[in-house]
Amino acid sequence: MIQQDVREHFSARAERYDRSSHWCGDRAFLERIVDRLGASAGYRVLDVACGTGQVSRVMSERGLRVLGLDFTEAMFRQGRELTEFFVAGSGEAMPLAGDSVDAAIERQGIQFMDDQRAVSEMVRVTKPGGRVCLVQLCAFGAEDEREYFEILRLRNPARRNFYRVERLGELLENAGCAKVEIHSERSSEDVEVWADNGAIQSESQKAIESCYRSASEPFRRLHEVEIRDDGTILDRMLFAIAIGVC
C-alpha cells in the first residue's frame, strides 16, 4: 500500500516535476552534488529513484556510466534515455548483484522508503572503497523541525521519513560506511510554485502557505523566509549531502 501511494503520488507529479522546484533542475547545484560523489569518467554509478533523470544527465555528460533505478513509470520514462542502463525496481530490494557499481547516489528518494533498508542496499551493491551519497531536504534542528515536517507532510502525503542533517550520517554509518562527511546547500524556493506540484489539492497548497505566514520567529529566521509585497513567499531550504565510503 505504501509503494502504491508513492507510485500514485509521483505519477500525478511527473508531468510538471522538473519545473515544480528550483532545485530540481538547478544545474550549479546538480554539478556540486556530482562533484561530491567524486566519481571518475568510466565509473558505473547507480542513480537510485532516478525519476526524470536530472542527476543522471549530469553524470552521463561527465562520462559516467549511469545505471538508473526507479519504480514509477510516469517518472522514469522521461529520464530513462539519460541512463546507459535502466532497471525498474524498488530501492529497498534492488535486483542487482553485490559489488556491481562503483558508486551510488540518491536525491530526495529515501524519504519515501524504508530508508535504512534502502541505504543498506546502496552499500551492498557498491564495491568496497566506493562512495554512497544521500541528498535530502532537512530541518535545521529542534527549532524548526515540527513546523517544517508539517509543511513537508502537506506537500508529500506519501512521505515516510523526515530528516535532520545528522540522521543521514547515521543511516550511512549503520549501513557500514566509513569516513562519513556531510555538506550543506541552500536552495531558494518560491513556495507557491513549490506547493503546486500537481499531486495535492488546493486546500493543502493553501495550508502550506498559511504555515509560512504564521511561522514562528525561529522558523522564519532559520529559513530566511521572505514575504514580498506581491504575496510571494520565499524559503531558503536546507539540503544535506551526506557521503560515506563502503
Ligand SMILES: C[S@@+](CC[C@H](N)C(=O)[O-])C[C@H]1O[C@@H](n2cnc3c(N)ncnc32)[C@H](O)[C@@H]1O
Contents of the next structure:
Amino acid sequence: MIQQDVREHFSARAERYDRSSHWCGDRAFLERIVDRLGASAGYRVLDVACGTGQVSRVMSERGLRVLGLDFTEAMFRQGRELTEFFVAGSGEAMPLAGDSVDAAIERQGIQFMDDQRAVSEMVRVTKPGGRVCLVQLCAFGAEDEREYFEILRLRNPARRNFYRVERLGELLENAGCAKVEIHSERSSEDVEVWADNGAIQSESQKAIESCYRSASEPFRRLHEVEIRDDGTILDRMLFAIAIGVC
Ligand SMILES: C[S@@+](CC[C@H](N)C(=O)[O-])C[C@H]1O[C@@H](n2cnc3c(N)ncnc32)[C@H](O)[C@@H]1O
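Would you mind generating the form predicted together with the ligand now that we have the form predicted on its own?
Let us now look at the entire complex, which starts with that chain.
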C-alpha cells in the first residue's frame, strides 16, 4: 500500500512544499474549505494525506479535534504537531475503527491513491450523518483535460489520477454518500513558481512552461492564462470541493 514513488516525490518536495504553490497556504481558500465541512468546535475530524498540516492548522484553530494521516515522514513531521492525534499510514487502508470520526477531509491527496478505495475508507471511518469532503485540482472539461493532465503529469510523475469535477461526485456516491454538493474555486498560480517544486528536473519545468506558451485557444481561455511582458505565466486553476453526507 505504501507507494514508494509517491513517498520519494514528497520527501524531495517537503522542504519547499508550503511555498511551491499559492493555493497551498492561501488562508482565505483554506477557511472556505473548512466552512464547507460544516464542523463545530469539538468535532473529531480526519485530515487524510495531511502533509505539512495546512488544512489541519485551520481546523485546529477553530477548535476541531484533528486526526491527521499521511505516509511521508518528511511531510508529516512538519504538520503532526498541528493535529491532536496523528497516524502514519496509508489512505487506502486506514488503521482506524469504523464510525470513529465526525467528518473527514482530504485536499490534494487521493490523486496519488486507489481513489475509490480511499474515499470508501473515509466514509467507513466517518459516523452516519457526518460529512466527507474532497478538494482537488480539476480540468474544466473535454476542451482542456488532455493538455492539463499532461502538464500535471510533468509536474508530478507520481500522480495516478486526474479529475474532472463530476468524477469527485461519483467517488462519493459510489462510496455510499448522499446529498452530494460540488463547489468551485479558482487559484491564480505563477507557473514558474508552481513548476519549481523541488522534485522535478529543470527539463520538466521548461516543458511545463512550453506547454503554456503553445497552449490551445480553449485551454488559454478556460484557464485565463496570462503571459506577461516579463515572461511571467499565470494560470487561474480550477479546484472542486465535493461534499457528501455519510
Ligand atoms: C499534495 S500533498 C497534500 C498535503 C495537504 N493535504 C495539503 O492540502 O497541503 C499530498 C500528500 O499526500 C500524501 N499521500 C499520498 N499518497 C498517500 C497515501 N496513499 N496514503 C497516505 N498519504 C498519502 C503525501 O505523503 C503528501 O503528504
